[in-house]
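So this first bit is one chain, no partners, the form predicted on its own, shown in structure tokens.
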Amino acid sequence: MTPARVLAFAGSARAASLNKRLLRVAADAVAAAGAEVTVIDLDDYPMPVYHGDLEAREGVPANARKLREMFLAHGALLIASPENNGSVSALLKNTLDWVSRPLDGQNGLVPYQRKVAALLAASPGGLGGARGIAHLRAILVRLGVLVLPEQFTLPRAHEAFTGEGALAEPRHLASVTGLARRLVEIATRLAD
């Protein structure tokens, strides 16, 4: 059986992002569950803010094309989403919007078809990014992604990691590990 291929990224550009830290823990758990994981940093793929006139004039940016190819090459998404003003980050929304543009005669929803996603969020606040992750779920479902009902939010995330980047609380690690296993299980089934 071919291992599931998972594309993992955080919706934050900050080098010290709490969501990037959480993503690394989750990506390790996905790999331990038997999947092939590709971790990318959206900061390595800068793009202009989506604008229809810009697209009509210049086409889809090169970095959006690269990300689209990565989406197409993976059967699952692992996304750690920061919460900005109760919603997803502008970086994450802009990425999803550019990847969803029609390209070379292909429907813009193709990169999202037959995809399963697991969502995580980390925040210094008491809700752990739960409001933002709800918006991300709605966006992905609209794009045609099967989003796992299970999710993980990490409140007071600035206090949740050890100096080595691990989750300090065993219960948090157990939740992330369970989510990772579920993602790999469903992605493997969908790939068959």
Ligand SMILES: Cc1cc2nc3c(=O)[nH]c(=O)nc-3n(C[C@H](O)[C@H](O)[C@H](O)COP(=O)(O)O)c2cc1C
The other form holds:
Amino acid sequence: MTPARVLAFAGSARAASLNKRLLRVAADAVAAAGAEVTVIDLDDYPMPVYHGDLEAREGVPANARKLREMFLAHGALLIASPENNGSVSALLKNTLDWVSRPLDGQNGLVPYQRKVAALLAASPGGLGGARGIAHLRAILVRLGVLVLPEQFTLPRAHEAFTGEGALAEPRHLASVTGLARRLVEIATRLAD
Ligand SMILES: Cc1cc2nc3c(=O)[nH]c(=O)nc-3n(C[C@H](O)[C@H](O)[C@H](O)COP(=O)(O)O)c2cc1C
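What would you give as the form predicted in complex with this ligand, now that the form predicted on its own is on the page?
Complete assembly follows, chain above in first position.
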């Protein structure tokens, strides 16, 4: 059986991002469950805020094209999403929007179709980004992604990691591991 290919990214660009830390733990769990994981940093793919005139004038930015290729090359998505004012980060929404643009005669939804996603969120707040992740789920479903009903939110995330970047609470790691296994299970079935 070919291993499932999972594209993993966080919706935050900042170096000390709590969501990047959580993503790393989840990506390791996905790899341990038998999938091939590609972890990318959206900070390496800067692109302008979506603007229709800019697109008409210059086309889809090179970094959005690169990301689109990455989406096409993977059967599953693992996303750790910060919560900004009760929704997803502007960075994450902008990225998803650019990747959804039609390109070279191909429908913009193609990079999302037949994909399964697992969602996580980390926040210093008490709800762990639960409101933002609900919006992310709705966006991805709209784009045609099968989003796992299971998800993981990490409240008080600034206190949740050890100095080495592991999750301090075994129950948190167990939840992330369960989510990762489920993602790999479904992605493997979809890939067959
Ligand atoms: C503009 C803005 C709005 C925010 N709104 C929320 C919010 O609604 N809920 C929440 O839990 N945290 C909110 N935060 C705090 C973020 O969760 C916190 O900065 C978090 O560490 C960002 O994710 P990161 O560590 O992955 O960069 C907000 C932060 C910013 C900058």
